[in-house]
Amino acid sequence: MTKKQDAVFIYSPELLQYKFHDQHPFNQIRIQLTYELLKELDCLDDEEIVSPRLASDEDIALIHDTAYIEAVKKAGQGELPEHIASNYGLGTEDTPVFSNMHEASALMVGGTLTAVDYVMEGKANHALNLGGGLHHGFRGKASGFCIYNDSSIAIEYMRKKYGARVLYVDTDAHHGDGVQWAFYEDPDVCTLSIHETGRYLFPGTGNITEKGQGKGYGFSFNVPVDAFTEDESWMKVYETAIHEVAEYFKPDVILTQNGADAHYYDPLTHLSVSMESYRFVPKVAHELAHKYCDGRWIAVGGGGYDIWRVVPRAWALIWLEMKQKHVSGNLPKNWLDRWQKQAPLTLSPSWEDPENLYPAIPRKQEITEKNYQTLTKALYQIRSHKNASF
């Protein structure tokens, strides 16, 4: 009998084929940067690396309309007229058409499904697919750099194949809208999204009032935090929310989306999180997976647009948490030397950010208090339910 692994790392150089164009902010070279950083650390063994499978049309159709899948195929072959493509959210500034986009997108989905099968079949406690986390894709429309929504497909796959109750936790700076709406009426899927308020940021949703509907009412949670939120408040909101939601829902498996775009350096968002939060987020998810799910934890990537200074460090920390390895101090010199030649800015030399990462934020107390009030409102139903049961 094969020994159960602690964790598996889904990776293939082919994942880099999901590429819009050279100037587009979504750049999957960040997966390669992370992979090589972990290899340089000697923290990623060959037997822990698993190639992603290609998702079938049947897999993708668990969430997406078949007409949309056909449109993506045609677009990738240059056979979809522009006016039809726009109806499907394709060919936009955010989600431009690129060659073989269906095949590249199906591989990303297959990577997350590979991670699911390893965990749900008991071959590994944890699995990481940094190519996944494309949480804005809708049933019949691409959105926000996302063509197929691998997380939604993976959740529906777990529901159908394994009968699992799934807790989806999204800490991308952008609201996990596509996943939320896919399961808005499903009481066996609980979504928790902690994100920058949609007042100034795409997609503009994720209010505390979005709680689910029908049988799914009470299983959708959103904590929209204020712009310029810092580590202390971000970590407090996250820790409190995920603990209370997990206790309330009692999942069979946890799927975390680990966008790294809440960091101060990120060019597309307005938050002030540092690497301290990216060490903390997977640590808490790991603990809760063992508390409620016999260790079953699947993690995917997501946003993150400072691909040089932020994403490799943040994503490497997820794997290192899965392996229970602690790192601090300087990054490997070989890795820094190799990638500095390509990077358009100076790479961060250490795992930690400098203490003076950004100027003091004058509204810190006001922001912290507002986030706490938002958190209290978001968790009101859980807390009132808990008090009523005593």
Second form
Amino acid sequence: MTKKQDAVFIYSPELLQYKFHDQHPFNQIRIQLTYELLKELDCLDDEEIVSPRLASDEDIALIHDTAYIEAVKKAGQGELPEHIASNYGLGTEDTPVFSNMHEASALMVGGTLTAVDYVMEGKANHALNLGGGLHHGFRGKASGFCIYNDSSIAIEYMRKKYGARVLYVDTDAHHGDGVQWAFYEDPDVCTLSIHETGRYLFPGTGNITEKGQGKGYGFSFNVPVDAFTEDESWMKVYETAIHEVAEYFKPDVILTQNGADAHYYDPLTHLSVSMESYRFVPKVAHELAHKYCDGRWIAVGGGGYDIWRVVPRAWALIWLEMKQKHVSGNLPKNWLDRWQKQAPLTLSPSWEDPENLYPAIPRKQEITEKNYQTLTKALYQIRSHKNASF
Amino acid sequence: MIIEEIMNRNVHTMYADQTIADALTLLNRQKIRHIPIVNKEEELVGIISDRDVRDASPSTLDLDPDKALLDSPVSSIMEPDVITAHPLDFVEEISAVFYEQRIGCVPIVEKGRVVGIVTESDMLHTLILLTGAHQPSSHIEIQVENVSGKLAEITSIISKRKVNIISVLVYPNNDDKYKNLVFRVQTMNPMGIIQDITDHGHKVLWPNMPGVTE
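Next block: the form predicted together with its partner chain, after the form predicted on its own:
Following is the full complex, with the preceding chain placed first.
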């Protein structure tokens, strides 16, 4: 048997085929940018790269309705009438129909399943599939750029094949609704989502009062933070929540969704975090995976719509954390030179964001205080349960 | 929207000669807070709330309570003058009744008989549905001039982007010359719509910077 690897990186140029159209904000060139950045740093060896497998219909049906899968297949062949497509959330502004959309989506799902198998079979401690993290996909409906929900499928797959208790941690700026609803009544899957409040932002759910239902009550956690939240408050909320939830749930494996759209530059959301948070997020997840799960940690991508300045750096930091490599200062010059020609914006030259990334946020104190209160309410049950047992 | 679409048809009623102890049991078992009281013809004759029953119950601090009080008929504590509504009443009008009368529930009466009940929380739930926060969507708030045709103008801009509208609210601006329109639209990416609306000369209040909008 070959030696257990620290981490594997799921990659194939075919992952870029999940593409709606040129003007669509969801653009998987992000994965290639990250891949090349890591290659340029000499931090990604060929033996660490694993090709994604294609998810079977049976895999996808762990979560999705067969009628929906058939609809996606037909849509990808141009055979699904528009009025039927719209019932499935397909052919909309958010999830337009594109050629071979079933195959492209099944490959993304397969990538997350490949990552799962590497970790659960003990071939690697950690695995990263940046193509995954499509947390808005529902059983029978596409939503918010997501067709198949790879994370939900992977969690159900780990439940069935490995009997594992899974902690899902979602730090995308949008609420992880698809995953939450898929396991809302399941006490063996715990979901924690930290996101910008849904009062204004898509999808609108993710309130602290959504705590699960039936046997799953107390296994869904939501911490909706205020618009314009900055690093300090965001990291405090994240660190406290993930520590307390992990201690309470004691998972066998951690799946993190690493949307990189809470950054100040992101055009779709209104949070104000910087690269400092994106260095911190995988660090804490990594520590907890070793503390509770013997290292078992699967990370997927997600949102992130400043594909040039934010996502490649944020996502590279996940891999570098898995490999325990520290970077700071300037990005590799070759990478900057190569991509600056294509980028419509000036690329960020260094791993850190500048001090004056954005003008001072009015009402910072109030935002911080409100987030703290939200966090206290979100964790109320864990804390009262803990106090009662001593 | 009319009341019969939101009312609860499974109403727990009591007869006027049943006891306060019976009422206490029913309130606890069904986890309800109001009981309409009816006569043998099932006509509404009064209503009691959990508070009326509590007021009539002995104090939990009283070590030697007079249990006989609990055997009194509910007619002795019921409010005979009941505010009711009809199944065809409008939800919006009845919500104003809740607010003005400061009451917790309204029995729905048709031909003298109780056919349903609407509580404050049913009302709130309905209003939440009306604001559309129950489906994946983004929130956009726009200030438009207070003249005819502005809502149509905005909705046609949105429809050109093939985005479904989940809900619309129109509410007054502090300045009479304007009105605020609030949409929930079924898209994760409202940027295109916001650009189009701005290009047509309207002011988008949200998304925007804090402090700037106030």
